[in-house]
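Just the one chain here, laid out as structure tokens, in the form predicted alone.
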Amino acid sequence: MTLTRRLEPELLDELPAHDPRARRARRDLARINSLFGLSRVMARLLEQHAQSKFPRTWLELGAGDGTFTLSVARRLAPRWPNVHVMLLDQQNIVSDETRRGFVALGWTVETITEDVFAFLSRAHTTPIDVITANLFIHHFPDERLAWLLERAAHLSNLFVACEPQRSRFAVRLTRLSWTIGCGEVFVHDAIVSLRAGFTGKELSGLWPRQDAWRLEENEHGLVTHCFAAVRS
């Protein structure tokens, strides 16, 4: 039986950015991202769907400290030169070291400290080539998520998301993440995220104007759900 999608507060969203528990949770998240190869998955999806159309602008929603986006960028930079990447998050926690990492790739980086809905609601005259989200859009109920996806479709030519895979098995597996050293904040939030995640073609069903887009949605590995929309 499929789990019913359920949204609950995540502890990391309530903690100050520099709280030691928040710092540990972000380190745990980076370690799990690496363990499951999420930067490789995201890079592969971006390359596959961008094909030969090298993007010039890339917006990451809910970018956090920017380290995940940088890890993806390092995989893409040999074939994607001179990209301007925008890191959007409610907190400005991108370090100078991370900024230098983008510069070393020959890219430019911009941090935007703003609510995602406020940012997307503002008029944009210049399209954004690529919009991505990693473990972010599951935070929103379907009504708000449909609006977010409609704005992404309006602004971009390619949208890619890697989100939690909602399943009983994924929840059971994540309960054991303390055994590899993950802290209580991460364990709590990971379980909450999986309950709020996606399965089947749920994101495809929320994407607008489907006739103008080519959609791909599937599970990847044990706990990840991937979605890509490329303008036809």
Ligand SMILES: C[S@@+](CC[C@H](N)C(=O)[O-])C[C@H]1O[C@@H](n2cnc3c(N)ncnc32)[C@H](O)[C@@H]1O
Contents of the next structure:
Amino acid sequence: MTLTRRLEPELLDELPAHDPRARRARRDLARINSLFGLSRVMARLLEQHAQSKFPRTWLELGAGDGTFTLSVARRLAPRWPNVHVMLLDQQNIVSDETRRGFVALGWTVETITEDVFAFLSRAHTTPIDVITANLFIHHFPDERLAWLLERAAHLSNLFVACEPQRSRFAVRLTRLSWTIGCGEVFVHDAIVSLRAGFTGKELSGLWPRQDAWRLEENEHGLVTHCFAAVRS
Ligand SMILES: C[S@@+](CC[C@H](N)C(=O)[O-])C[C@H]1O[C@@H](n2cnc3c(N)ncnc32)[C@H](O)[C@@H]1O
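Let's see the other form, the form predicted in complex with the named molecule, since the form predicted alone is already up.
Full complex below, order starting with the chain above.
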């Protein structure tokens, strides 16, 4: 039987950016992103769906410290030159080292410290080629998420998200993440995220104007759920 989608607050969203528990949880997150090869998965989806159209502008929603986006950028930069990346998060935590990482690729980087809904509700006149999210859009209930996806579809030609896969098995597996050294905040948030995650074609069902888009949605591995929407 499918686990019902359930939203609860995540500790990392509420802890001050410089709290040692928040720093530890972000380090754990980076380790888990790397362990599950999420930057490879995201890069593959972007490359596959962008096809030969090289994006010029890329907006990452809920980008955190930007290190995940940088690891995806490093995979794409040899084929995607001169991209302008916008890292949006409610916390301002992108380090100078991470910024230099983008510059070293020949890319430009901009950080936007704002609530995602406030940012997307402003009228944007310039289209954004690509919008992505990693472990972010599960934060929101269906109604708000449908609004967010509607704005993403309005602003861009390609949207890709890698999110938690909602299943009892994934929750059980994640309970064990303390055994590989993950801290309390990470373990709490990972379980909450999986219960708020997605399964089946739930994100496709929330995407607007499906006739004008090609959608791909599937599970990846044991804990990840991927969604891509490309304007046809
Ligand atoms: C689980 S973390 C993922 C960070 C990053 N994508 C990664 O994979 O390392 C979720 C991020 O969403 C941000 N966030 C949560 N709610 C937000 C909102 N309403 N607007 C903007 N950012 C938000 C948090 O600050 C946090 O950095």
